[in-house]
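As structure tokens, one chain now follows by itself in the form predicted on its own.
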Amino acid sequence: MRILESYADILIVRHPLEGSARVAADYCSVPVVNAGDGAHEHPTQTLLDLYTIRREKERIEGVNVALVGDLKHGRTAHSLAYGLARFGGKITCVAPKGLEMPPEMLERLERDFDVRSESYNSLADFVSEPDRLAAQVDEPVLSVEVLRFIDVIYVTRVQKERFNSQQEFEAAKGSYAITTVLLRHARPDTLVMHPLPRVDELAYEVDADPRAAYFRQAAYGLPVRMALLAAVLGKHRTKARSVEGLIKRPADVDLTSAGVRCQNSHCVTTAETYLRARFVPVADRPNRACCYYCGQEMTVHVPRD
């Protein structure tokens, strides 16, 4: 990365290992942007993602966002989590078992931001058995006194990528789908987003219907990113605060000296070894920090004032 800055004013970043883009930031002289750092963060995708909503909804405070698929690998729900939570926006997390969204993540969500999402193991947790049949369906499907809660379903593919084997994928595979007969039960104003692309959770039939916003969602990646980009070379003028001034982060300890890691073994410091093992203190919990890097929180016995 610092012979690459010497070619140009700014680097886009996008790589496997969780808190690479802070690596990339913290040793190079020109701006980074993070595109995604393995199943950490994905900020960029998040930055279309509220102005999707805001300009399809006029709004992001109140709107209630059900993000359906892998929580626990989907990198652009981590983002995106975090962007509604900051904008007054509601949360309800639908996963299979295992692909919740972390537990570190959602404690975050009500310590930071005082939001309590509603958590939930599969489309059909929404709705009883008689209901189904009623519907006279098949597949689990969403009640419409559930749905009606519901303004935006934002789905994402299950992570293959992110899975120790071929058989956990398998197993998780085609666990979930958005459908037209899933859809007959939400709102007539309901978005349908996905970060792209998909697999097999989303219905090809999805596409003809207006709610359908995941194309609009992409073309609006143009614009926003090039305002970025506008943004952090200094282009435009904005009279929006500072981001520092916004986000108050604790200093990080260096805890090299007592051998403490990062338990991640995603982790960039798992690679690159040359860095020094720095943790930010955790507010209100005794003796938890998270990496400095890749945000994994762990027991660590940190030197508090």
Contents of the next structure:
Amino acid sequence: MRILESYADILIVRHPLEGSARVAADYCSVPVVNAGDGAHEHPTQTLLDLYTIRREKERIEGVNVALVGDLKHGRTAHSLAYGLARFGGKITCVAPKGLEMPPEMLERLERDFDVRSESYNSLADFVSEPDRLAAQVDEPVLSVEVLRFIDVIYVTRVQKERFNSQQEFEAAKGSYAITTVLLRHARPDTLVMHPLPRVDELAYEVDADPRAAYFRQAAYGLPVRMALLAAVLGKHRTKARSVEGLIKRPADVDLTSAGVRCQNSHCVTTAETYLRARFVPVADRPNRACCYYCGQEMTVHVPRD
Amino acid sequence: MRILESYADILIVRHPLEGSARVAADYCSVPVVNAGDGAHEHPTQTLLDLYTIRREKERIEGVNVALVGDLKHGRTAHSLAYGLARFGGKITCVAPKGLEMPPEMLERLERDFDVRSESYNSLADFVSEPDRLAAQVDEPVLSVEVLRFIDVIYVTRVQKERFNSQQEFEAAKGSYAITTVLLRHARPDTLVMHPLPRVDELAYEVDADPRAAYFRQAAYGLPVRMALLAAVLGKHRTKARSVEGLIKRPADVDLTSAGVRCQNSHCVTTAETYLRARFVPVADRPNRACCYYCGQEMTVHVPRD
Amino acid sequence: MRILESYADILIVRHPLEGSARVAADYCSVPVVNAGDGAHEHPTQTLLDLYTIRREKERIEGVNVALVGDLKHGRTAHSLAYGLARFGGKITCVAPKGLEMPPEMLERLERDFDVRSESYNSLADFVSEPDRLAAQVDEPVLSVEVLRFIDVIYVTRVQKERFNSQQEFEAAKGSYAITTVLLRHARPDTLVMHPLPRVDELAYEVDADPRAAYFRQAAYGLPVRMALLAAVLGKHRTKARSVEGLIKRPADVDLTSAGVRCQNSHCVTTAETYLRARFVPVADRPNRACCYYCGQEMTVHVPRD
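Given the form predicted on its own above, what does the protein look like in the form predicted together with a further copy of the same chain?
Let's see the whole complex now, leading with the same chain.
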């Protein structure tokens, strides 16, 4: 990064380690854009996702978005959840058992943005609530009644490797797949979005449905990223308040002098041991701190000032 | 392709599956250029081949081109054969046994363009016809007498993998190799062309011969492709009649409702099973049809309208 | 290269075989820039290295540069040594046993440029000369007294594969590593340079030292290469005398008619056997010749004219 910063006006970082883009920004004098860092975040995807929702639904505030798929590892779902929360969107989570949204994220959404999301394990059986009770299904299922309140179904890829066995994968598959049958129960103005590429959570038949917004969504990626480059490089003045004003970043908590390292095995500071760890406090939780790079929360036994 | 079409003004497709560029064109709203689809066709190479012939021989009509090498799998030879036929060129085939031009191609050249090509298995022994008879060589050899009528020797790569054994490959090698010895028997204005890269069908010594046109041919690729991009993108108005007028594409034969699929194992519709198969009729052959994508002809037992 | 020359205005060659860029230049009508050919040379790196020295030390003449690391295989060190010699710089060599500067290079530096370089095997123990004698260290060590005369420490990567065993590698490691401890003994205006990327011959702690010039050095690569492209393509008139005037290239010695080939196993003419070998005489050494491509010197038993 120290070399690249003298070759380019802006650096776009996509990297498997979580927090890597932030490390890059720490060492570079040119702007750094995070284009996906491991399972952590994917903010430019979120910009185009928010743009798609705003363009097609004419607002973000109050729009109810069902995030469907692997919500544990899916960085696009993570970034979109925070993005929606920031602009007043509503979040409904649908993830197979074991791939649910991390509890720290749900907590942070509530703490920082006052967003309380509904959570389900399946949208498979589009039975109504009474049917489900009769069928004695234990896991929470997003029913037809609830589906009518969903404005956007945002599906993400689920990778086979996330399951313990091929059998578990096959069993879970139906619970998050978007099919033409399912869409028969959705409203005529409900959008289907997907960051693409897809595996088999999105049937090819859905492509012909006008509610399938994912190719338009991908197309919006070009103007959104052009706008981002123009804004970051100062070619275009945005109406937004300065970024510094928008994001209140707390001062670091000094844990590194006590030898504390981030406990996330995918964090860039775990893999690149020569990096100095950095931590920020968690509001109202005196015994918790957050890795400045990958965002992992942890309990700390170190006095804070 | 659905994503790429929103990122680019034109898509250039090179793909191992036959018919892939046509599938891309079916799904895209921007122009798609086939830059080589498996063993099927390579039309931009043909454009530059035809340009080379026209520029160096001042015409295409009546020019006798010997296509030499693997004429079974060589997509550049296939595309060039049709290109020559369309503009009144003559075709002479020289291919080792087993790598001859497919019979359906020879038939189509005759049926659609009234081109009857001569076929030989070797240009190795540059013995005259009486010599060959005396030597009791069974396979047809392109003799010195015939070589005097060849205006362009168009050589293509022969891959070792096409032969059953290393022994067969070594045996066949001499039969299509262009050497300085062979060129001693060719006319002083006969061109040697090759789509490049070469393996060993083209001796390095030939490079110094002014009749070696292949590096000039490669250089023509740049202006020809610039012209193609300009024409397709509407930056340059061509004198040609519209493409629609030039190519009369017959309406599809409906075989898919009867469950018929293309029988070519390298066809894109065979590999990508979610694609709908498409077939077009073969003129004057009521019981034959042609895959719309890869061009494979097949016998069909389905009534045609 | 014959094809690429018709596609581009200039060709930049980086290739594992030594002499490959010269072969390219022999066959191309457009300018060819050597961007590193095996262990032979890396002249554009040298341009930026010389520019860095001149910019930061305000001159090259008389500047004492310690070349540290693998001086046997390191092409950047080889090219820089000749570059320094040409402009009146002084050279001090520090290389682990077995990775010293090749004797032919030392000879050529003295013969062609009257440069006699000092050679050491280690800069590890920063003991003074009397200390070293007391410690009975056999190998020559660059002592603190000598270090005070070094203006630039130019470190290069040492690859583990160059050693016979992991043990030998570990043992040698300390002998060429640049640490903050070592820099305590260097002058406040001594620069540390490195062509990058580094392995572990350059401690991360050194980055914070203002004498660490390697990131500035990398940044200079951009304007230097811009200037080179502009000069070679005739967009910028240099004040330099013509290249032809600067480099007196002797006429070839005809050894190829006697079947002589270059003896360097990494020479491009050894790997690409169809290439004609070329040799140039070595001044004042009638029984020696030099490969025109890779520069390898060899004893020849062929009469010279």
